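Take a look at this single chain in structure tokens; it is the form predicted alone.
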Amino acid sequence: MRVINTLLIVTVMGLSAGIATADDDLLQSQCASCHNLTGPVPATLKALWERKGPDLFYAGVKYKADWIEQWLQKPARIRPAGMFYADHIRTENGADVIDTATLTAHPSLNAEQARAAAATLMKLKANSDLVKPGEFKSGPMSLASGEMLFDKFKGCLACHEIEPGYGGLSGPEMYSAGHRLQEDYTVSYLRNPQAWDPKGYMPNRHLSDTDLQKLVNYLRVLAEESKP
């Protein structure tokens, strides 16, 4: 009986390892050319400018699994001007505009691949020590109050859209952030962006705990209101 149990354990472990390897191979073949899957974050501006897509080695503490799975099947650009926007700007009639011809479309996965990729990405939990589980507190927030805080007091619209065509283009759009990002991660990131990405462009606004909660609640309301 002990021999049979041992063989069963070895077989199950072998199958699990095979599944993990298959999923890892999927990430390597589909994601590694543009995304950092192992860390660390860029240590120099040159490395930052060469970043093709967001780092994914802490995807499991940043993104929501269901969003990843859905997005991978129907990718839609989150950063209107690309990861490093200076590479995708041209001058037209005296103004800077996005040169869409320089932007590369993200490959799409089928449902099975997307499910496997999402499950594997959720296992990547580097920097989890920066996140305090349960720190976000859901509370009431109106769109008008949230936009005032987001725009007039914190200047976020300079880089981020809160609806298509309204806001800056150099950062990721924010009207889907509530669906895309885990709330505890968002609180942590907004508190100290440089703890996550020391060379990143996101400024530290030194937000109070009250404003942090308000902003994340605003992003949740904004996402619900922005559903197609």
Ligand code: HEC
Second form
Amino acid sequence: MRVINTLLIVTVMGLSAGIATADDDLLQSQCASCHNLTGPVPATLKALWERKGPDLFYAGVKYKADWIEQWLQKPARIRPAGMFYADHIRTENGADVIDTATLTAHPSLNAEQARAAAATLMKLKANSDLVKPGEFKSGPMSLASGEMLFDKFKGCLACHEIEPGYGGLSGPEMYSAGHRLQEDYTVSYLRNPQAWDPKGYMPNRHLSDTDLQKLVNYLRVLAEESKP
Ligand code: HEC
Ligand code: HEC
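Having seen the form predicted alone, could you give me the form predicted together with this ligand?
So here's everything in the complex, that chain up top.
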């Protein structure tokens, strides 16, 4: 009986290993502890607070493949104060400062692993129905007028940096967003952030279609200016 059980277990394990590819195994073994690769999004604040890394189950509709591949080899910090701002901020003389000692570096991959991980992540296409392919229209935009809109008119700068050390600390930095994010995703996300992440802290500013296009064009020129 014991022998049969063992055989059965070995067979079942062999089968499931046969279904998962080596790349899926890399994501499962090294990434799934911090990243949600299957969905759904956090439905409660408790689940939001427990989130250790950004959701990746719609990575294929959100990120640019070449950016993922580069970033995984040399991960630069995107959220200046970590996933959950309040965990890494102390107040000094009335000002918020980042407690960098409490922030840990992201694991990095070699070139081959990064290419494989990026390819696998790009296959994760949940939420495709929220994106209209080709909706973003690249158009003329100056850094100065984009910055006016981003800062003075829409108040985005309060939460997002537009250069290292300049801007708010609670959201992801925006100077690499144009390299990082697919423009059609960004349009969709800015139109209704809660459609993507119901409990997320990014406010819905009820932006007009014109302002959506302008803001995403601003992120495009800002990234070109900032380089990767
Ligand atoms: C210990 C937890 C942890 C592990 C393990 C981990 N990550 Fe991350 N990951 C994070 C955090 C936290 C961030 C946000 C980094 C930032 O904002 O600077 C992140 C960011 C990312 C991003 C950028 C997405 C974005 O919007 O910021 C990608 C892509 C990514 N991780 C992929 C991976 C892959 C692939 C693996 C496995 C090889 C992995 N991660 C392992 C915690 C982790
Ligand atoms: C109150 C703070 C706050 C304001 C104001 C704000 N954001 Fe955000 N934003 C966030 C947070 C926090 C996130 C990350 C949400 C998450 O990870 O759940 C975010 C996410 C984003 C993202 C997605 C970035 C990524 O890498 O996933 C973009 C793009 C963005 N914001 C642009 C803007 C723009 C444009 C404005 C102004 C119209 C703006 N934000 C105003 C806090 C803010």
